[in-house]
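First, one chain by itself: the form predicted alone, in structure tokens.
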Amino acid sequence: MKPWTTAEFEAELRAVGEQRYHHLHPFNERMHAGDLTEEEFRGWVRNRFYYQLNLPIKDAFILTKLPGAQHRRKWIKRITDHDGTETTEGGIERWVRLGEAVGLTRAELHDTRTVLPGVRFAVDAYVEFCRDKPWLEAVASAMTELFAPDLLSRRITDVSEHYPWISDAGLEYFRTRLTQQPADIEHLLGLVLDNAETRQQQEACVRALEFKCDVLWSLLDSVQLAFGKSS
């Protein structure tokens, strides 16, 4: 089968986000409408933290498989963005501050025994996917970042407006990701568009992105079932 053109391939990838990204999930829609209770918001922050903890782990698996030092040098920044360094704070620590802003303790957040089973299953499946799949598919699964900036911008605005009990300092994670993501997205997009040369590879990348959207959707399904209203 003939490969898609670069423009066609990118359009296929972006269509996945338009149709399946978790901005469409009822729990996210309720969050942005100001309809979550404090318990629901805390439940989301607490369980999403398990995903945050695992981001540098999945990125470390991808790092070991990337072709070429230039790509590894760019990719390793993702790990330090989340883990931090000896002198800089990372995204995981910023998420802890969000947790504290909604009434959770550091110990509660780091106690992974209390993570919802569905959240654990989805996140672990994502880490295993990035560990076991070819690097191109693993990288493609991370392309949900293409759709994140708009959601992050809305989240900062809507949380500030609808949840005044959450301190502004708790939103620093989202602000920082807005400044970090443009370079990450450019690197991601280039890696996938330039290296998926056959139609088979292109379709595998689309399926990988669909899988990642399913991971994020399943995470919210579990949180909604445990803490939220049925829709």
Ligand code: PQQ
Second form
Amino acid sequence: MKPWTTAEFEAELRAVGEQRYHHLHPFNERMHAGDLTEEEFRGWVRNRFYYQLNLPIKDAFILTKLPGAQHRRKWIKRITDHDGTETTEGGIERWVRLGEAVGLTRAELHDTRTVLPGVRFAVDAYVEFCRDKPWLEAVASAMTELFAPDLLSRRITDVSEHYPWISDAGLEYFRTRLTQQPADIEHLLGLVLDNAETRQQQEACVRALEFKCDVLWSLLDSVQLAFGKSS
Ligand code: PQQ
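Which structure goes with the form predicted together with the named molecule, now that we have seen the form predicted alone?
Okay, now the whole complex, with that chain kicking things off.
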């Protein structure tokens, strides 16, 4: 089969986000509408922390497979963005501050024995995917980030408006991601669009992105089921 043109390939990838990114999940819709109880919000923050903890780990697996120093030099920033450095705070620490802003302690967040089983399965599946698949598919699975900025901007506005009990400092994680994401998105798009040459590779990237949307969707399904007031 003939490969898609770059524009067609990008359109296929973007269509996945439009159809199944977690901005469409009922739990997210309820968050934006101001419908979540404090317990539900805390349940989301606490369980999503397991995803945050695993982002640098899956990115480290991908790092080992990238073809060449130039790509590795850029990719390594994704790890320090979350883990921080000796002198800069990382995303994991900022998520702890979000946790504290919703009434969780650092110890509770780091106690991963209490993570919901469905969240653990979903996040562990994402890490295993990135460990086991060819680098191109593993990188493509991170392309949900293409769809994140709109959601993050709305989240900052809507959470500030509807959940005044959450201090503004708690939202710093999302503000920082908004500044980091444009460079990440450009890097991801460059890697995937330039290196998927055959139609088979292109389709494998689309499937990787669908898989990742399912990871994010399952995470919210589990949180909704465990904490949702309507469950
Ligand atoms: N996704 C990745 C990834 O798969 O490598 C890294 C991130 C996401 C982040 O650092 C995020 O903050 C993030 N945030 C959201 C969100 O809050 O809705 C979604 C995603 C995503 O789409 O996977 C990421």
